[in-house]
Structures are given as C-alpha cells and as structure tokens.
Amino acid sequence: MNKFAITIIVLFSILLISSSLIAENKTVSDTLNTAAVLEKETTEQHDLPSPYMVLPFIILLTMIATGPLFYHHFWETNYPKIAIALGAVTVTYYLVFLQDTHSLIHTAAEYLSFIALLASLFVAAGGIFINIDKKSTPWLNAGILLFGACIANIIGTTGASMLLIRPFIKVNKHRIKPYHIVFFIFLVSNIGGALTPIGDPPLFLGFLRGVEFFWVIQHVWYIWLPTMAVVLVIFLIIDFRNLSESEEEVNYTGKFEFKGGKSVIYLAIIVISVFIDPAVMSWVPSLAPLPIGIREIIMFSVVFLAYQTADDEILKSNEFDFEPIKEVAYLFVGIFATMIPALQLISYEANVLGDRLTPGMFYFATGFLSAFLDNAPTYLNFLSAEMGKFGLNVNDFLEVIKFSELYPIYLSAISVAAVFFGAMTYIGNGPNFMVKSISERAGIKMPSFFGYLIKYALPILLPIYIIIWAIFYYNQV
C-alpha cells in the first residue's frame, strides 16, 4: 500500500503544481479545456523554445537507454530523481524565461490523462486471473497475440496489455523467452490498436477533433491485416525453432480458468470513461481551470477502488505490485516535461513546410518521432501541419470532417505511423514499459534499449514499415 500511496501522492502534487500556475495565469486558463486532448490552442504567441533546451530530453533519453546496461544499480536507486530534476529544468525555462505557463499547463493535463488511463487499466487488470493449463506451442502462443490485438481495439493497448501479459508468461513459463514479450509489445501493445479511436492514443485524438469512429478500420484495415500475418509468421517460424530445446514433463488439463469478474466491470467503466469529455457529450461539466475532468477524476477512483477490492488471492496468484506504474509514473513525468520544446519546434518545422511534404514524407515524420516521443501530440502536430497545407484549421470541427473525406490518404499516413511506429521502442507507447518492467519482475532477461531496437524492432518492424511505405504512400499527392 506504502508504493499505491507514493504513486498517488505525485500525481496529485503535479496537479496541486498546475492547478497554482493556472492561479497566477488567469488569461491562460480562459482557453483551457479540461480534455488535454482537446485543448484548443491559445491565442497568446510564445517565442520558441531554444534549440538547445532539447538537451535535457536527449540526456534523459540516453539514461533511459545506457542505464540499466552500464550503471544499473545507480539507476534503479535514483531514475525518478534523474526524471524529476531534468524535467524541472525544463520548467523552469518556460517559467522563468519563456513566461509561458500555459505550455507546462497543457502537458500537465495531458501527462495527468496519460497517467490515469494507465494507472486504472494496469489496476484492473490486476484484479483478473486467467490461466491457460495448456502445454505451450507455437499455435496458441500465435493465438494469445491475435486475440490481444484484436481486443485492443476494444480495451485499447494498455487494456490488452495489462489483462494478457501475465497469462501469456505463464503459458510459457517454461521456455520463455525475451522475443516472446517482444513480440507480445508488437502486436499488443501497439500495431493491434490500429483500428479504432480506442486502440490507441492518437487515434482516439482524431476522434476527438473530429475524425469519425469507424473512418480508421476502413482506411486501415488492408494495411492492418498484412502487418499483423507478416508479424505473426515471424513470430511463428522463431517460435518453432525454439522448440527444439528441452522442456520440462508437465501433465496439463487442458482448462481454461479465469476470475475476478468485478474487476471486468470495472474495465468496463474505464472503456466508457474515455468518452466523458465535453467535446464529446456536450452535457459533461467542465472543471476547467483544473488540468483534469470528469474522466480522470472517475479513472484515479478505479485506482482506488479496484485495488481496495480486489481479491487478495489474486493479487497474489498475479504477483501484483506498483512497481511498474511506478516506473511509468516517474519516468513519463520526465518525458513529458522535457520533450515539450522538441515538439514545438518539430511543430513549427513541420507547419513552415508542410506545403512540401507528401503523405510519404508526414508518414515517416510521425512514425520515427512516435518511436521517441509521446505519439499522441506527435500525431496532432502532423494532422495540423497536415490540414494547414490544404488551408484547413485543426480546431475546427467539420474541417476536420472534411479533411478526413477529401484527403484520406494524408490522415492515413499519419495514423498507421503513429501507432506502428510506438512499437520501436520501449517509450514509443505507454504500455511498452509496463510490459517490459511486468516480465522483468517475472524473472524475464528483457534486451536492453539498444538491444530490444537493434535486436528486434530494426530488423523485423523497420523493413515491413518501409514495405508499407512503398505499398501505400509512396508516390502519393
């Protein structure tokens, strides 16, 4: 209870922090929306950050990538300090010098929204048990991955994750292996999401600004399904190799267990949490000037319930502890905060030039970005940049509409890249991490940053991204 309570005590103090800036900056807060997805953006012009305040976010990004490898007790003992102190040095600039507190307002919003769709769904899914007393084979391993990236569309990427990620290391827990969890963030944590607003993030971003509900599974599913077989094969030609290797004598019964059905509901209630939003059902109040709504005020309760609920019994059969969101919590803060000048420089760029872009060219700058920054604002930025070429406005509704409608092809680009692309790395999608900090608790040897993208996500994701490039976007005006 002692890290449950650690956990919570910081996310609030980021909020009692933003909610004191909003205090000082009365203008600011006129233009806040409490959805930090939809948060229109404010008339007040701010000078661009300096080139070089991308430093702290590369330093942090690098420490994320050599820290485990090369100075590993140093790291586990100090990374949320590390995250902490390099994001308050990017707070400090836009406080001191750039005057701009409705910049740092809005990622607070937002990382408070990212935190708690994570929290929730990591806590829930705590709450379930399911066992599969089935010998592990490449067959149902391949069948726990469709199934995961098929109800990711329906629970999204950190729902499947979380409900499947523990099963999944059970089954196999007698060959398991690095590339088994690999491939498990692949195609559940990230390209399965693909096809609707609430698979993922940025998708759902879309929906918000006005992009409809079913326009991403019908632009995207032919491009969907191909990646999915491709990535599967792969997966099954080394997952049969694998068997070659000696497994332990084990008498299976074949059954299939599952328990915890009130935490379901709470799953349930998270799902449609998503959707109070003022932008989305005109009669949800608003609570601004706060950095937060109705809908993260309902999934921080999940938090608390579904833990104070949860059978103990599974908890423990789950091997369940704050650990992971911990991690998540204290290293996305960093994240957030420090990448905040990269994006409004990549947004000023990518707006100047976007009348010479193609849907080839938004579709590589969002996906290498999305790799290494949060996708979610990777994505808006590149829609602005985007429906600024044709002389449309982000912020307005039925433009958006008609933008979807009459270049499909650029709102495709953007949104196969932003959702493929946050497989390459471990930061490129939230559930990523927790997997990865999940298996390692779980006695799994997890390849280390540079590992996992050289290993893995060059050589198996990057040729299919071009593959899909070529196919699709190539050529295309």
Contents of the next structure:
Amino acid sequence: MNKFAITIIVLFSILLISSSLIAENKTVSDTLNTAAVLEKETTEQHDLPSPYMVLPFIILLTMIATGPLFYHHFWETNYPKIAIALGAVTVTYYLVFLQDTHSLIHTAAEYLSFIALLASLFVAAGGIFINIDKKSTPWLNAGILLFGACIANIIGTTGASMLLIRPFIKVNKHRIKPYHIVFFIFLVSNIGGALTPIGDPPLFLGFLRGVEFFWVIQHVWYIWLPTMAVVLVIFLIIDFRNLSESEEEVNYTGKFEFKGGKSVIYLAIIVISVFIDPAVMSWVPSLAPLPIGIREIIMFSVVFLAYQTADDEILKSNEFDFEPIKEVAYLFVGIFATMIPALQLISYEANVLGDRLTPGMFYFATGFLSAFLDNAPTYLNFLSAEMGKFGLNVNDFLEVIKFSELYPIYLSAISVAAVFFGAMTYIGNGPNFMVKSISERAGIKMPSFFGYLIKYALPILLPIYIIIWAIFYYNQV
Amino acid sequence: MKTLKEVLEKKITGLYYGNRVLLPFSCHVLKLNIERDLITDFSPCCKGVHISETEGFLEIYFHDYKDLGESVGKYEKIKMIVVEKGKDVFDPKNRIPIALNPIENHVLEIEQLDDNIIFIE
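Moving on from the form predicted on its own, kindly provide the form predicted together with its partner chain as a structure.
Now the complete complex, all chains and molecules, led by this one.
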C-alpha cells in the first residue's frame, strides 16, 4: 500500500499545484462546482499541444499491450513508475510550456470521479458473497450474463462486474474457458450498461450536460436489444460446443447463497451519490476550485467504511485484495494524463471538420477512440463537435436538451459507440481490467491484449458493430 | 518427511523467508498461482519459480517476489494443485488444491482450499 499512497500523494500534489495556480490567475469563480469547472474550461481557449505530445500516450498504450507479453517481469515490477513518469511528461509540458492548468485540473477531476466510483464499487462488491450451487449450463450462463447486463444499468457496469464475476467463475469452475470471461466483459462490463446514465460514465457526463435521464433508454433500446441478443446467441453456440466436450459427474444442491447485506447498502449509497452533484441538485455545495466534489468524498468514505465493516469470512472467500484496483488506479493515472493532448487534437479536428461529419462517421470515430482512450472524455468531445456542427453550445443545458430532441441520431451514434466499443480492448473500460485481474487470480489463463483483440473482439464484436452502423447510421444526415 | 495428508490433518505449518517457502512434505506441483501469476512451467530454464526437494522438506523460490509476506495480501493465498509424492499424478482424484498463507514470524499456514475459494485446475 506504500507505493499506492505515494502515488496518491503525487497526484494530489499535482492537483494542489494546479488548483493554486488557477486560484492565483482568478480564472475560476469561487462558486463553480466540479462540473461547472469542466464546462468553463472547455470554453476557454488555449494553445493546441504539439502533435509530438501524443507520443507518451502511444508509448503507454504500446507498453500496456506488449509488457505482459514480452517483458512480463519488468512490466509487473515497473508499470506504476512507467505510468506515472509518462503522465508526468505531459503534466510538465502543460504546466511549463502551455501554462494550461485548466486542462490538468479538468483531467484530475475526471480521474478522481472515475477512480472514486470504481474503487467504491470494487470494495463494496468485494463484501458480498454470492454462491450458485447449480450445474453450469449454457442457459444458466446466458441468464447470468443477461441479468448482469440489466443490473449494469442500475449499479453501473463496474458494480455489476464486481458483483457477478466471482459467482460466474464458480458456477463454471468445472469447465471454464477464457471465452466465458471475455463474453462477461463484452456484455456485463460494457454493452449491458448502455441504457441509463448510471450504466456507463460517458452517458452520465451527457446526463450532467442536459441529456434527460430516460433519453438513452428511449433512443438506444432498439439497438441494445438486438446487439445483446446476437452476442448472447454467439455465446450460447460456443458454450454448447464446450459443454459437449466436458461432461462431468458432480453433485449440486441447487442452492443460492447470498451474504453481505451491509455491502448492498453501501452499493445503494454509491448509486445515490452519483446524483449528488451541483449540476443535478442545486443544494449540493461546490468545493471548487478543488477538483473533487461531495460525491467523490462520499465514495471515498464508502471505500474506507465498506472495507472496515466487511465480514472477514466474506473477504477471505472473495480473496479480497486491493491489487486489481491499484493496477487500474496506476495505469489510468497515466492514461488520463497522457491522453490530454490526444483528446484536444481530436476535438479540434472534429470541430474543424464538423460540417462534413455524418452520424456514421461520429459513430466510428467515437467507437474507435473509445476502444483505446477513456470513453467518457471521448464522448464529451464528440458531443461538443456534433453540437458545434449545428451551432449549439455543449455548455448550455437547454441547448443540449434541444440538440437531443432535434438531432437524436447524432446523440445516439456517440452514446452507442462510446459504450459498445469499450469492449474492444482491455483498456476500453475500467471494469475490463479488473475482471481480467480477478479471473487470473482464480487460475484462468486470460488472453493477452492482442489475443483478446484479435481472437475475440475483432471477429465477434466488430462485424456486429458494422451491422449496427449499416442499419442505424449509414446514410443518415 | 511428513505426508501431505498428515500436514493438512494436523494443521502443521511451513516456513517462509523472503521469497523462499519451506513445505514440510514432498509433492509434485502441477499448477501454482501467486498474485496474478499463473505458473505451470517449473523447468530449470524458467526463471519464475524454482522448486527443490531436500531431505525432510520441499523448497520453493519465487524469483519475481522479494518478500512473500508483503506481496501476498491479507485475504489472499498462494494456491497450488499438488499430488502427494508416490501417488499417481495421472489420477485426478489425487490432485489436491492447497493454499499457503504467509502470516507473522515466518510461519506459513497450509490448508486445503475450501469450495468457496475459486481456483481453476
């Protein structure tokens, strides 16, 4: 935990330096809240970063992809230092050369929101023990995946993943293969959460900007449903084939066991706290210029309380360890920092080319980038570009509502792409990495970064996503 | 040398010093999991883990870890699939999942994995 504590101290030092610089420049009003800070910053003009500054991001992505494959020991020992060092290069460039502290505090706020949500869901779900003592069948597996995909819209893809990954592995322990986990990542950790703003962070950012809560389900369900169905059918076909290869005589009681009621309360607190934001509830106080809000404080408190009050036996049964969330925290501190130049350059190009971009182009651009970058800022940048195309301002709450009513096809394209394409790689969405890590600790040899992409994501998901484009977004203006 | 059965029944503990584990029995190790490392290659050319059998005990060196007491979390365990020395390795019934838990004063708890903990063979 020492290294983790040092990283957090380094991160907060960066935040404090940024905050104090901002305070000195009086560029941020005292009354701004975290969301408003983000809004204001996007409206302010700064010099564009040099395209060469995308290099730290490319290096980090390349190392995440190749490290576990070709220099495993070096990577396992040094990935925290590498992620922080590459992030520090970008932070230094913004502080010293661009003197753009706004982008840094913006990113710090997004990172803290991201890690607060992931960490709190991870710890709360770690205090819940579910055991389904039934024979693993393809139908039971499909049922668990469908259930997980549905509850992802209530407790988020991270919450659903953390809650169900262990029971899913246990049910299949006599015949589990990597594809079980891969389909779990596809459906529960990503695609499932496309129906509500709680499901996945990009949709929540849209909600904070003005997209109505039920807009997503109204405009995406008819894409979500067939996609879920097709992916589930593919899973069933593969799972039935696997079943015939591995018939085994085991006695099952058929019992369903659930322990950890306290942690369910913590999960509920996390879900409710998602809405405790000054942009949603006006009575919520702002902590600006700090890049953290009441919501994040509640979530970090849940991390502490949920761990302290969890049942020891449940933690032992779940083999609870902070390592998976530490890995996400380290890697994503680097990813969030190094992707700032990439996102700004993409946003600039999207705004310049806005007039020529169709919903189909927005769909693929958002999707491709969401597979490799964090999908939340990607969504926001393309929302800004789409609205700019029609002379609307993403920072105006009423104009976002107007945009969602007048041009639903554009908003639908980036909403679907941001969530669905997160399943294309391990780094496409936060829970992907955590599910992989938990599975490896359970003794499952997971595919490498490229193995996942080439063997599963490209042949299974990409054709489905292309069909979605052809049916729903091709030739739409 | 004690048998694995005896060690599990009498709850006899092993030892660990830094990255070195001493088990008071002899066995064939088929699969080992520490943290997220899944190790099945125990050949001399592989640097991850080295197993050496000495009279009276079995030594395992984890080259990628400095101190097992620090590396293995409070609720985590080192998990292994083993077969007691002298028994048929090819008979699935002889394969026993065990867990090693480094606690204070270099003591290493050895127990059979219960059903709640997932370790895929």
